[in-house]
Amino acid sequence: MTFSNFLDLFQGITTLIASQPAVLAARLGLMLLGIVLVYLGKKGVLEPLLMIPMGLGMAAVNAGVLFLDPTTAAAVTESAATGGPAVPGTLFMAPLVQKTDNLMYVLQIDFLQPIYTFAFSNGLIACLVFMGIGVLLDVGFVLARPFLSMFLALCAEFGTVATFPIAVAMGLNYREAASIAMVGGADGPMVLFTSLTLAKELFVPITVVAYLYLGLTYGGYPYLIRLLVPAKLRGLKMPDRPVMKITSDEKLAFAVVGCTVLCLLFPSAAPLFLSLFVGVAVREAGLKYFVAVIDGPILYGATLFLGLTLGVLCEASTILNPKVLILLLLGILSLLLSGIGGLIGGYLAYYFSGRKINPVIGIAAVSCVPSTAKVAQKEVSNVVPDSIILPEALGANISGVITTAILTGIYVTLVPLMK
């Protein structure tokens, strides 16, 4: 038996050796990145619920390459069964297969295909995660200081708005520009929903960029706060204020009215609004069994398959797309501008309130619930341990989710009309 024949027993190694240098480097790099994501998730540096399955899937899909020629893989996944056009795919899934009449054949080799076909290609996975987020939100923090919360949230959308023209100037079309701009909203389901709607061919790198950067914001935003807000202002103790009691009936009414109005204004994003406010409604209505289902199996099941599916979609051909570098730059720029916009809003609130509102609250309006609110509180506590801004920070945080959903609706509605 020759050495070459011996390696045929280990076909992943054979395809790796036979790869072009760029593909070889990309596969090895993504395998290593997947392992690093699992490690950072275990250490708590990045979100473990998402990064561990995502990293493992990324390592597995780049190790388990059996077909180097995309048309060969496509022949196995779809064309051999239907005689249709070539659709690239891997042993895990063919991401562009959407028609259910092709599914029975694809299921023979692509075990994640039904997850993608029935949950990703139509945006359902984003809605399921958003429903789980709704169950976790206490909108009472918004209703306690609605004007401050919404003002800060609007300021923190600076990245999602400003990145759009920058992306167009860098060569992306309007649909791609809107999709990557949504990274500035710091809300993964929004990015997933927008890119699936507007730029399906780039939704994998855009969504992977979004979730990777969302993990990095936890470590990066504290430095941004320290750079832009002096210690004297970071430690500003806000005056005592009466505790405003918001009843569950008022919260439920807010969910019902908010959902109805937003769906009326932005029908394209109605699935997201409905999913979010269904979560809020069942929480405030005291439907404990529904809360247990949404907060448990639905949220964590969707998060598991979201991370795993994104990981296996991130194979070498994805990272070799020449637009990926542009997406990486624009993604971090969008998050940076959103953080700066939030802090500018915090400074404006500080001055207009007669220097009573701590400007650090503004960073919480970037809607990583509840991570950016915790970042804001921690940075304040590091200067003055007994200074509490968390209630206001959570109000801005939850408002950021709503404004990001509104921006999603605006982009999904208007961008297809732009020439």
Given for the second form:
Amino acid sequence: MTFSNFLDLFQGITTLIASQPAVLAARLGLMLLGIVLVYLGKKGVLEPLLMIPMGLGMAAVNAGVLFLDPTTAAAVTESAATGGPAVPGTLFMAPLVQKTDNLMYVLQIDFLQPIYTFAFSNGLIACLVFMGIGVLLDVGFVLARPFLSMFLALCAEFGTVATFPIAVAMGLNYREAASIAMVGGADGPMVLFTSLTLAKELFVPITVVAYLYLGLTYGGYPYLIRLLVPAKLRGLKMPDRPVMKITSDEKLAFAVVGCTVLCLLFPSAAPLFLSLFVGVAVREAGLKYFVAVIDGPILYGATLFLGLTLGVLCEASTILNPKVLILLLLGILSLLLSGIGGLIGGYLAYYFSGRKINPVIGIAAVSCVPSTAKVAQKEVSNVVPDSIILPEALGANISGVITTAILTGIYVTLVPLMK
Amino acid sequence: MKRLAPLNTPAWRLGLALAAAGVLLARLVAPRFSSSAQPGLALVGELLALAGLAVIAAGVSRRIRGGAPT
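Now show me the form predicted in complex with the partner chain, since the one above was the form predicted on its own.
Complete assembly follows, chain above in first position.
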């Protein structure tokens, strides 16, 4: 029995000591970041449903590195088994394995590999989350004020559109630029879907950046509203509105027509459209058992495994990619521009309606459902407690989801054609 | 069938027709044209299809505001 045998007992520490300095620093940094995310999730600063599994996964994957046995190492690295130096790795998942034989082997070793292979890398988990969002949406809010909702939603896509050329100018290729630009749409499943489709090699940092920033919209957008909209305008009361008498048949018919038309136009994003509208259809058809399954086990199960898988994908090697810093900058820029675009839309609606529409509604068109609508209402209520903008804000919010899905369709259809 | 009465309105009929025409233009007609005309036609078709959805939404909105039957 030698000293190295004792070290083999605690291989997480041994592999840490044996790492290159950059990897060592990255692993320690990510473990710390993971713990901070759990803390911020628990405190409610970031979205706890996502951040707690993600943070714990991030800490665990960077701590639980061991020396792989030669057969597993050969499967993970997709090379012939050799007697060379021990290869560090984990028993969580191996996202880069491509060959079928190696994949079959890894599926029996790494405990999260089945989730990654069969639900994550094909976009299923994004679609399941989107289905859950569909069940939560009431398209009646959009149908009640279609032009206001759609106009604001288009304005709030400013970041999604403007970040694309900026990202290209900063050295990203078209596929990577489109993927990071989608952060401005503020819809996690769509960022995941776009980056999996267009920039698979960067989908981990892009999606992690997106979810981190989406968590921050709840904390950051109120400051943007206070900065750009004076208190007098924030407290503006909306005119009386008619009682909504939109039947569930109308909403169901609209969902069916909308889904079919959008799938016909953008088949590349058809899985997303179907997922969203099947949620809406199930809700409006009154299928209570399906609603209970989708907005319970499916939505929350998918969110849990989405967070966990994203956290586990945050290995040290991921953040050592020099493009991550650019992605961090572009992600926040995209969300900021979308927020500003939404508020500009709100101001335009305010002026064109004869100063009747509260401009704060504009920020709700950034499609982070329902966070931005809640943020808008909260900021208005802070100034005038009995000023209610939530119905209009939700209409803009839901339109934002639909326009972001359309923009996803445009990007995943057009970007591969760009040379 | 009475429940489906709100769907039997000019706005729904016009919206559906526009959406269908737009999709046909974008997905069936445009690909048959030369590469120079194709993107423009496809774009017109896509906008027409989205306009169809907007017409339906506008019709519903007008109905709940108590306007003329649409």
